[in-house]
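In structure tokens, one chain follows: the form predicted alone.
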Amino acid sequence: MKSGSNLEKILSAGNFAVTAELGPPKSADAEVVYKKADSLKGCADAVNITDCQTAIVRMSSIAVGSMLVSRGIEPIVQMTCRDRNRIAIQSDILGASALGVKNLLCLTGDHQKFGNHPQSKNVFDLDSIQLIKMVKDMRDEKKFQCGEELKVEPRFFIGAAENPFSDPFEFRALRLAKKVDAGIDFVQTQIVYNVEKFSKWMEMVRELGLHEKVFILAGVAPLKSAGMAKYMKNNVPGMDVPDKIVERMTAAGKEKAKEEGVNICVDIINQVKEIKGVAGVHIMAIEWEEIVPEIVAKAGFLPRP
């Protein structure tokens, strides 16, 4: 085992994995974290802790990861290249490992101009592929990025994100191949609403044999309203929301919108789990963590291994 994490054990045993996402609060309120974490306990094999997603200041992903460890919940700590140079990243990697974190998701990070401090200076000393290679070398070669030897290496199950829907579509599987070559163990995808296009991406992934080298978890998310579906379709870069999804949410009306959003999410889970090479799903409820147990139950994934 590379890290001995619960997520690694479940995927390595051939079980269909379920991960979920927890967004840290825009405050120092620990109770918000514990409330969200407790709602996810027992229904997710590991929980992603976002790292100031959309470049908005939130509680530290490493701190929240440590809080989850103390609660008996396994975290996947996200780490972006936006705010740290290689010295700070390696320092944080050592600290996270020492605190009991066993899964690390390597991201470039959203540009700061989209967040609540657009005037801040970015770093981007490394990109996500360079970060993956650095973490792998620290784990497997026991070396810092500069080549200096490590006495005690961090043991992480290394992950990355991938968007099958960005343009140019024909190069998306090749981009995943670069991350595989750099050393990832698993990948979580952008939210899937267009299952047909995701299935075509998986065909290209299989042609490259990538599904046999890494575990692929399809991203899914419940919609709350027709307005949310339209916003994601028209305003969120890299999102692909087909008209039929928007029409289904609109037809549900305001009173039934959340119920229909959950039904759509479960329908998509049932479709993607039948696609060869998909090893699990990653549920991104976006400030609606308490709905995750219902989605997992309706998808037939309880009890967890």
Contents of the next structure:
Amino acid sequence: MKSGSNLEKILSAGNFAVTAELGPPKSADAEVVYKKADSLKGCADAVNITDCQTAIVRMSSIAVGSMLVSRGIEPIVQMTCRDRNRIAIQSDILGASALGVKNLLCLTGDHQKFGNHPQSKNVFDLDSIQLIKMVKDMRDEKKFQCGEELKVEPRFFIGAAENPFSDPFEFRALRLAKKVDAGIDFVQTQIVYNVEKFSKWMEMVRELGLHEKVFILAGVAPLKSAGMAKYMKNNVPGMDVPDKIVERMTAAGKEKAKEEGVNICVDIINQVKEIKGVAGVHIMAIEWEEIVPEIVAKAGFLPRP
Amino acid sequence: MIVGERKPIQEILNMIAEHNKILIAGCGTCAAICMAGGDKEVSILASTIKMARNKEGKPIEILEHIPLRQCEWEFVDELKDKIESCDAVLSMACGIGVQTIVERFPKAIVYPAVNTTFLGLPEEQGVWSERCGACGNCVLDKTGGICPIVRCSKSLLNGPCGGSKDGKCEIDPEVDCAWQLIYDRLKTLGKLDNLAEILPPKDWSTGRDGGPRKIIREDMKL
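Compare with the form predicted alone: the form predicted together with its partner chain:
Below: every chain and molecule of the assembly, starting with the one above.
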């Protein structure tokens, strides 16, 4: 065991994993966190805590991770390179580990242009691949990035994200290979709506043998409305929403949109879980965390191991 | 070349509001080429300021001079008499030019009329584009001659982020994705294998480390 996390245990035992996402509040309100956390309890093996996603200031992912630990829910703390240099990241990593966090997802981070402080100075001292290598060296070599010895190492199950839908497409599997080389243990993908393209990417991933070196969790998300599907299709960088999904949401009408969103999500889960090399799903119900138990139940994933 | 653009006229007028006689110093090199501070721009700015001040009922006397390079002592020395006869200098060079005058003429009040923007090239008439971040530790050998430090919005060294779509950067559909350019070029060169190498964290001590940089060539010193 590299970290002893629940997620690591489930994946290592060959079980199909289910992770979910929890977005921290844009406030100091702990109750929001506990409410969302409690709705995810028992239906996800571990819960991602986003790190100021889309560059909007939110409660610290490490603080929220620690709150989840105290609630008996396992967090996957997301760590981006956007806001911290290597000194701050390593400091935060030590702190997160000491607070009982056992899963760390290493990300470059969204550009600040999209957030609520577009005038801010970004950092990007490291990229996500360099971050992965740094975390692995801290864990396995007991070394800081500078090479200095680290007495008590942080023990993380190291994760990354990968987007099979952005360009250059031919490079996306190779990019995952770089992340595997750098030291990841698991990867969560961008939200899959285009299963066909995802399958092609998985084919490339299998050709490189990456599915045998790393656990791949396919990202899924329930749509709430036809408008949301259109918005994601047209305005969210790196998203690929096929017309047939938009049409399905439109055909459902306003009243049944949410129900259809859940059905589509479950359909996609059923399709991706049949793809060779997919070890689990990551459910990103953006500001709709309470729907996750229903999705997990409908997908036949309950009770969790 | 160093690329800049003139500040908004109101900002310039506010800077020089208290002065009655100024020198507008242009620069015959980069600022002239990027059409921010050459002959024409100095002349236009002088006329604009005079008109604005006349309208306010506070006429101003303006001298004009365009040294070949405002970033070198020997060229700014030719400004001496004009600077001494004026209340202030409005520099239309890059920030280096402003500071060269300040250092050479410690008593002079010098204002920047140009925002120094980046190191780049004129892509086409009227379009300038950034090419170099002056990081002091060039990686162009590894990236097919395309700089990921300034041309990738996140300065990534190991490939594109998840926002690259149709060859464009997620921050702006007008911005080329540097990693798409790098990928395409390395593919053309038959060197895609370059991309498999994990580039380590960059040594920023030669660049954005927060201290002013200096090059000393003992072999060239007199």
